[in-house]
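The chain below stands alone and is given in structure tokens; this is the form predicted on its own.
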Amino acid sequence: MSGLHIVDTTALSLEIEPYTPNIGAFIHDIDLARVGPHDALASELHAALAQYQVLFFRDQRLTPEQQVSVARIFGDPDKAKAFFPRLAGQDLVEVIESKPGGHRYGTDQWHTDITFSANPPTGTVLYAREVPALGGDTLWTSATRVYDALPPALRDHLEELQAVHSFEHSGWPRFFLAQRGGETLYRQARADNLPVVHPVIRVHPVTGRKLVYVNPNFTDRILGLTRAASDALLGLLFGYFQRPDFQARLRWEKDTVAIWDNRATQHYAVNDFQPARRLMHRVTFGEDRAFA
């Protein structure tokens, strides 16, 4: 595979169970609340995340402060955030709540978080506080595996291209406009989040692997192409991300934690559980530069 850099996890003391052949792993017999950012085990978790791209942990008990500490294992939780409500008393924790009569966030489409930012977050710690009895799964798909699957000629073509990522292309404008005073909120958010340009092909700074860096939620168009040609090429690429071969699907349980690499993956939150309630606490983390 082109640009394949494997992190050696054979020497790790973590109990790792690969979840699919291409993406994801369960980490067993670990209490994340007891792992500090500077512990030896933290470096093993960092290596495992680079290898498997999304890690799953069952039966965790995290206070908001402990969840932030877990995020610090992988990066800086003070970096880019979305527009979700923040937890009272812990501003670094975003609250994603689905309930009857509540806002529908539109995360039920493939996306990489906050790519409308010039420096998107590099990953996320998502903690299930309340889950429906059925449904509400989340899927992840591997952007590096998608790159590996592309025909070589298409890879070479994509290397020369850049894409516009836009806050306005997503569902966030509807979120603001649905609120009281929403027009003012929307105009401010738009002014604070002007469109940005990212290369279509990026190199992961930890593994050295190439990946496809476009997503349906935030990628508006490819520069230098007509709208029709851009839509056709993006549609082709998005189709690769939808292949089950490159995906992992998690059925949530209360107190499950998922940690994913936001550079190397896309994810999709299935919205099949309404009107049941679903409550998640999210902490994104980043670096001064997501890519070198």
The other form holds:
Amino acid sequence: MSGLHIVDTTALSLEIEPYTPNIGAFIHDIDLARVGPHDALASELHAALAQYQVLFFRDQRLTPEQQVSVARIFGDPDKAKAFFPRLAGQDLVEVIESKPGGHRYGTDQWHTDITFSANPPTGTVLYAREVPALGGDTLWTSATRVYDALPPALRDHLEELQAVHSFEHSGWPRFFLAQRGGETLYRQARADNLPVVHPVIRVHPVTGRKLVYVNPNFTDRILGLTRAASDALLGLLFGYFQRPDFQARLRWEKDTVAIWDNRATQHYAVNDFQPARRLMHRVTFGEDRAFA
Ligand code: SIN
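Following the display of the form predicted on its own, present the structure of the form predicted together with ligand SIN.
Shown next: the complete complex, the earlier chain at its head.
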């Protein structure tokens, strides 16, 4: 027998270990760098992401180009981006670095990525390049489970409502203003990102499941309500997202990859590890329209 061992990724099946009853799964024995966008494994990954909403992969070795290719399995990596610094030589990779004296991003707040955009990303590939010895976990929560848990009368009420999502409402203005010459950058970012309106209840285009689409980082107010009534209703909904029942908490290791469905989830990066260093590479991906 030849010593050559060729792995045919078109003939394998995913080894899936559900992580909690409501959200998340580990995928074992897979080398993401070897999965092509048209392989059978790619369509299994699509199905797993729709079902589990966030997927975890340990011990991946990805170059920045390979991380972009992983994102391409799920969507177009050249859609909506945030304002994190980009990786030199691979512009589609955002660098989220925490280090002593560095900027503190507002990722330690529940959010769905970039909902201040009319067309937010449909998902994200986050790759741990450097992790603290302790802490720096990320949590995800399921917006479909939150919807399922709402009293029917509240669901009916929310169906009629729309919410304003705004760049201004988030931590990004602080990020710009903390930089030298930041005022100009801030004014430009504000002009490029006028507030947008999204329905409070959306239908996931892949699963057909309803989900609650408001998040504390970017949702400013519910249209047609007084500020007080809007704050009270948003506070009630945000409370559901905080229920541990709908959450998965990942303890990162170096070379762990998390891929999440950015339509069906929110996430929160725990900021308990300062002053240790934490370095993540992020590639968001999207479609022409995140929702039908
Ligand atoms: C993010 O909010 O996209 C980053 C989350 C993290 O750094 O864990």
